[in-house]
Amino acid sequence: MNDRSPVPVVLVFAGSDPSGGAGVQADIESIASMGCHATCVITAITVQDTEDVARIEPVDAMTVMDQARAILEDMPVAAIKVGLIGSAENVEAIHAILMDYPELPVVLDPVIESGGGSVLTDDETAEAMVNLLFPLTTVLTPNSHEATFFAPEGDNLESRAQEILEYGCEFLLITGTHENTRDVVNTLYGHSRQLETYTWDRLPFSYHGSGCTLSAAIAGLLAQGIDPYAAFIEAQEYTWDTLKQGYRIGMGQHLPNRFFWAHGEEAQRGEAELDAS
């Protein structure tokens, strides 16, 4: 087997979303947009649409591990992205994989609840994530609500961030889409301090799969060998563009247009038509 692949490979652990808005479907599109090949380990089967998640059925932990081993023994994986995990047993399976490949950058999107408010991760699974996965994570990408969940004792964003950093992740990027602010402010932490803030125009809609899009884009860029700080900026720019040019084809949230770049001026015309409707 060649030591290098002409197309960087990203290994994804995530649930399947039949609406195509989030989960592995979102990850595949985002990773492809970063010029990489996505390989996907399904951790859970979900019943959901653009409004909410109705049911989650976790995949057996041994099957999760076997899926990952099959890929890792066949392809030169360059980065790992973790989304919805489904169970504490699956956390343990992913931990075992990560321990065998400590050189690979890991992007973890700690999914706790759906955009519609349904709880997706129970307390046992969340605790296992903190203890087993956070210490092995290159960049953790919670939104502000998820940051509060993992650091409930903190009385502000800074104190919550410091508490989460103590769990062992290298970088922490907290997104501000859930905050009641004029602009969206995302904040990067690392090395026991705040490193950067990024301000983005707040868009008028809510979106299904925005967190998946951001974390998967970061993983794709890290797989390309891009410096983490540059990857964080580029992934946010890409994500914001997918949202700005997103569309509403169901009865719930808008979906990111993750292939906006492939349509050129057509995407701009489509955006204008959606805004006018």
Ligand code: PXL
The other form holds:
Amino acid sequence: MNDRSPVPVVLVFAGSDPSGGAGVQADIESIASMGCHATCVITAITVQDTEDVARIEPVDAMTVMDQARAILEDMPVAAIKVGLIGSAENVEAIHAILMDYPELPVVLDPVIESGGGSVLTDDETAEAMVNLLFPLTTVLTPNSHEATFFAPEGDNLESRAQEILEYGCEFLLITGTHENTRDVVNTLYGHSRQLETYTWDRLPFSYHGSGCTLSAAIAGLLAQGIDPYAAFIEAQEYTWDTLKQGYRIGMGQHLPNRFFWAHGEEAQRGEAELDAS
Ligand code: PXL
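So the form predicted alone is up there; where is the form predicted together with the named molecule?
Let's see the whole complex now, leading with the same chain.
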């Protein structure tokens, strides 16, 4: 934490998801849950519900750049999270910002499609991400579909991971939610090799915003100054709990309950004390 701020600040670049499940809405809740303050540069407005995405309206690159500069010049940002970017021009704007703050850890969730399977990132934007942002990334968090998209040549997870690491990110955490395995296995790579695997009980539903929740939690923990290996474990535990205690409010996917910790036994005890007084 910086001595100018009582709370670590995370700068988020992300799209708005009006359902509140994914995007910047997810990032704010996750980052707040990690005890940090989320500042948010909106890169795109999406029209979507819990089932599907109908439209994406990218914000123009100058507005993305100006939002980020306004925050960075005002607050002691301690980590950056990048989610949906919306256009190749926005990739260039984010690249320019990251080049000016090389000391900040960057968590990039290379969003290609929504949980419902809609394409959110076109090929030109994806290519710009690989060339301009992957080399500046501390932690890249693709799911296994996205890993295949970025490394189509590889014929297994290991070779795809090696191909992606060569673009320059420091750590690569590939999530296994989309695989047909009994458990969910997430795999961490770095320093040209596999570093860890993490195995989680597979939950019964399909969730909207799990990747945003995980990557934002990692960014929050890195902003707290926590060791990256500890941050990866804690962020996965947090994300799994949000899904386990998630709910189905709309007619599509379930949503993570990112404030489950505020509704637990401790919070209920506090409420009972208030009622009694
Ligand atoms: O989960 C990826 C994602 C990220 N950002 C926005 C989204 C989605 C998925 O729907 O809508 C804005």
